[in-house]
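In the form predicted alone, a lone chain appears below as structure tokens.
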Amino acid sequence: MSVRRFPKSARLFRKARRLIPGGVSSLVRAGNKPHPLYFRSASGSRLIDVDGNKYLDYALGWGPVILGHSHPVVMRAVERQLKKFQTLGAQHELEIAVAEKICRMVPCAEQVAFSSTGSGAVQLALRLARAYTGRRKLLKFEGHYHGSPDNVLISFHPPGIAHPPTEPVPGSEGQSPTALDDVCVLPWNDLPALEATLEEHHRDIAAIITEPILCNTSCLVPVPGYLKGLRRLATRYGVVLVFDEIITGFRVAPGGAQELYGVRPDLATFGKAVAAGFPLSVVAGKREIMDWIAEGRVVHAGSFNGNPIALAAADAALKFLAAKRGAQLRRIRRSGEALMKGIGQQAERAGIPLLINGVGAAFHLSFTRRAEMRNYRESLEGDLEARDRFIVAMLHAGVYLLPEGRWYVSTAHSEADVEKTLEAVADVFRRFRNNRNVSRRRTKST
């Protein structure tokens, strides 16, 4: 796609690299195609950028806008908390409103803590796992995302297949090394392997902790009793389960993942969805191991804890979701369920291989001619350059993507939103079919 489309948002971008590291504030928005785009307003379902283009957004903000933008019930909400006052250091009463909602609708929990970001709650789940047990090792699982401190940025998306799944790998330069020991990998999906693994080493682990859907590697779900099988296995080596639901929770069930799949955690942290855009994330478990914060014996501070404002967010945008059992998280799942239908129907119909992995609420496509994934080495096998000029096509239509292929529904996308989606999905595909066969067509006469 030519770059005179955007060309406010290609002047700010060169604007932005000589102002801040890579021209973004998180380097992930830096793989978007042609270049990150700058926006200027958005409601409901859309984005309107700087250049005037509009777009359906399946990106929501990386997940967080699970009401779709500016919903009238959390803006009321906000506004009237910001004629108040927006920040105290202090005890407020939406603290205990908010606590309440999520002790009603997670099944773990019996407490929770309040902080600002996702990383800042895995870490907060982590000492408390550590504390408790008196064990000082944590067991990921490679291709799980749980935040960007040393401790756990670690074979989140290793580079190639050179080096076996339960060797840990830092994300990053300038890790410490150190990180690096107190750190079991296991690939996921895989109950035998961990259940020699805690054979051999649970006297050193503390906590186990996986994304329950692993949305941050092509949204691969959990093999049938494969989290029930963590949660027997956890229970028998007595190590702490953490569910990462920084993605899941509030989004593929009112009580998260752990209500979709019926297992519950010891601790679980959540974020993103839970404030409906605004920063807020939780850790939530066990009253027992809560307890060690109240104790003093695990530190937990933070000047933006229980923040007023994101917390006013949190009251009305959790008593939306919990109405009616759940009916607007329902009515997303039906939604993202037309769309994967929609989209496989279509790829199929253009000859283009094609797996769609996911729930309703959060799915990814991978252009592949696997026939399913069940970890991150399976995931590699998709064909990259596919899917970044389909995202670049569908931007071109109107429809607002990730760059890593993941879609995310919210309450605001309407039923003539999917049908449009399509549409656009079935002009895309007709024109990889056809290019893909006047290609073939030069191929032979040469």
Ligand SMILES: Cc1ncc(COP(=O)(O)O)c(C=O)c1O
Given for the second form:
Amino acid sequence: MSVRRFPKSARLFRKARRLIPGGVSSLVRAGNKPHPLYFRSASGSRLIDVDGNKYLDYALGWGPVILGHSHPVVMRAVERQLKKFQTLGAQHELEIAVAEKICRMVPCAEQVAFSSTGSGAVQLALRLARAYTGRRKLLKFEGHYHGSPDNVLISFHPPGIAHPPTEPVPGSEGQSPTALDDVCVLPWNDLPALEATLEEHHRDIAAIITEPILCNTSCLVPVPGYLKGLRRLATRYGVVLVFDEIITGFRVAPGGAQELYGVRPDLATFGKAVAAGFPLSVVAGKREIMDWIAEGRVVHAGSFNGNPIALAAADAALKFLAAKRGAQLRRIRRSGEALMKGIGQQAERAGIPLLINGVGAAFHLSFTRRAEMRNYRESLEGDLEARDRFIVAMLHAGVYLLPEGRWYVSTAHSEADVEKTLEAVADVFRRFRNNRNVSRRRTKST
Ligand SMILES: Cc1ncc(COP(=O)(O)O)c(C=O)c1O
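Mind sharing the form predicted in complex with this ligand? What's above is the form predicted alone.
Once more the chain from above appears, this time first in line as the rest of the complex follows.
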């Protein structure tokens, strides 16, 4: 596939690589093919790169841009706040306004604590769980991502699966080896495995942490009853149940996946969509656990915690998302479901094996003949080369996607956007089929 369409991006990336390790500010961004692009503007569902190419955007900043880029409601709130003060390291009323909104929207939220990154929020939730239970270990699931700190970047996407799924595998060189001692790893969507582990080890386990929809691995959904089973077992064994809703929060429903599936965790973490593109994260949960912060027994600190600009964005975004009982999120879901259905039909028409997992607001395409996937290991059975070819072909057709096949939908995606996207998909699949037929004919005649 030609890279001649992106000469300025290519030049900037070469320069960046001299100055910034790997040329990107977060390693996953290096995955974009043919190489990472540079952008000059973004508005609603559209992006324009520095070479003047226009795209429909389904990457949405890896999730946060829930209202589309530069939504006027958010921009106005941020501009107003910029003129007042930017950061104080002191109290202001937006903290209370946003906390009130979150407590109204999120089922488990009796109190909330603000940070800036998802990783920071997860660390606070885990510290609270350890303090509250007096136990040491964390139980996480293979394929789940909870940020980059040493104690959670474990068995996310381990290279190879020769080892048992219960063996903790570090995700980075330089990680503290002792972090592995404090983690139990299990395959997801497997209640008997969880029950057996808790039966044997619950006296050591402070928290079970899970993405309630496994967005970071092929957008896998929980099998019916799984989240309820987690709740039941966590209660039975006195373990704090943490839903990591950094992606699902304020995206799949106003109250996140806990509302969608009707399961209330003890603590939940939020980030990304909560401030519609500004850096804000949240731990929300039971008062009796959050009280450990109030009593000064669990330290929660941070220069930018409760940042006024991020909270102004969150205040405006949450008001917009909560209106009419979440009408905007229902609209996102409908657009996403129309895309999932349309893409599935196009694949079938072209004879391309494709499995689409997820919910409308976040879904994933796997090029595979599998009829279903329940966990990380099953998700590996996809044709990654076909996925990469599809993503690059879509880029050339004016649709910008994440490098690993996940799609995010925003309120800014219109019916016309959906239609245009499906036309692009149909065109790309048609070319896939024709190329396959040509190469089949070639194989036969040689
Ligand atoms: C489920 C989940 N948890 C935690 C994080 C970490 O958030 P951040 O990158 O803001 O530190 C992410 C980031 O993608 C995530 O998807």
